[in-house]
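The chain that follows stands alone, in the form predicted alone, written as structure tokens.
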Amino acid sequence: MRLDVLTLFPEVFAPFLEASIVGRAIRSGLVTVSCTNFRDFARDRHRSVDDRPFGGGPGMVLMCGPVFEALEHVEARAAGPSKRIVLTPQGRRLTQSLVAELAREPWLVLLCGHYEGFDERIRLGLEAMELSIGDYVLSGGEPAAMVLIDAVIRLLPGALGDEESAVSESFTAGALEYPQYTRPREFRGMTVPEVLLSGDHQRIAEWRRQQSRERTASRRPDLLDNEMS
């Protein structure tokens, strides 16, 4: 898989792309991730990428020119179509099922907005998917891009040490994950449920299903409503 990130702050991605599962997947060749700076495609001596909004109002808006040229530069370097994604609070909400769809794409290009966002003609002209990671506002699209990159990469075959890990996690089956325990068996008066020590795999599986459903009903009943609708 190939991932390209278009951003004003490529430097914030360096430590993220070197660590944990993401870093291991990159080093093993499962995925390549490249960052491109919009500012490298500015045309004036100040390397301007934003300007005041027409009609007035606070903040600055990212201009069309540097964004279009950065994307065209990235896409010209490889064959085949990319899946363009604009990270924006106005976009479709990211879910685990959507992550699974995107993990099957060979090439994702992520565009990170900043300031007051993109000139509307960028959205119209690029015909990109608009994606939001939640109902809140960030200073820029970079944290959202990292969330998406992490979620997608962990679904790539070979990215996780145990492929069952991705299957049993929260939201994968439409519910929250069951409680997990490890050694020691007792810690400050808190003990591991006996069923997990029984060696009875059928009982353990049933306990986990029950715990998953109870936890979902308590914390995220909307997920169960979606399952029944």
Given for the second form:
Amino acid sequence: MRLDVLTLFPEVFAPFLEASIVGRAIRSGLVTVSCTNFRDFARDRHRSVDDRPFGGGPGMVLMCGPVFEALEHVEARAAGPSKRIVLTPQGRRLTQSLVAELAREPWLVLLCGHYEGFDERIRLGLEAMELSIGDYVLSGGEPAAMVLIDAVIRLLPGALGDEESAVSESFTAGALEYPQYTRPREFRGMTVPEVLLSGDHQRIAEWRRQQSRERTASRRPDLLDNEMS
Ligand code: 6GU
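Having looked at the form predicted alone, could you now put up the form predicted together with 6-chloroguanine?
Starting with the chain above, the whole complex follows.
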């Protein structure tokens, strides 16, 4: 898979792209990620990427020129068509089933907005999918792009080792994970449930299913309605 990120803050992606499962997937060649700065496509001598809104009002609006030119530059070095995604709180809410769809795309281009927003003609002209990661306001699309990148990469075949794979399956199956314990058997008076020490794999599996069901019902009853969330 190929991932391009268009942003005013490429530097915030560097440590994220080196760490953990994402970093390992990149190093092993499962995915290539490139960041491009809109500012490199500014035309005036101040390298402006934003301007005051027509009609007045607070804040600044990201201009069409740098965004279209950055995107055209990235897509010019192309093998096939890309799937364009604009990160915006006005977008469709990201879910695990949508993540799974996106993980099947060969090439995603993620556009991160900032300031008060994008010039509306960016939305109209790009034919991009607009995505939000939840009902709260971020200062820019960058954290949302990192959420999307992480969720997509962990679904690429080979991104997870055997020990990690179970966690993704549990949420994909529409339920919350069961409780986990490791050594020691007792910590500050809190003990490990006896069944987990029993060695009875059938009982353990049944206990975990039950815990998972109870947790989902009490904390996230909305998940029980959907096959995938
Ligand atoms: Cl994608 N962008 C911003 N700025 N805020 C958000 C968001 C995106 N998703 C949730 N809040």
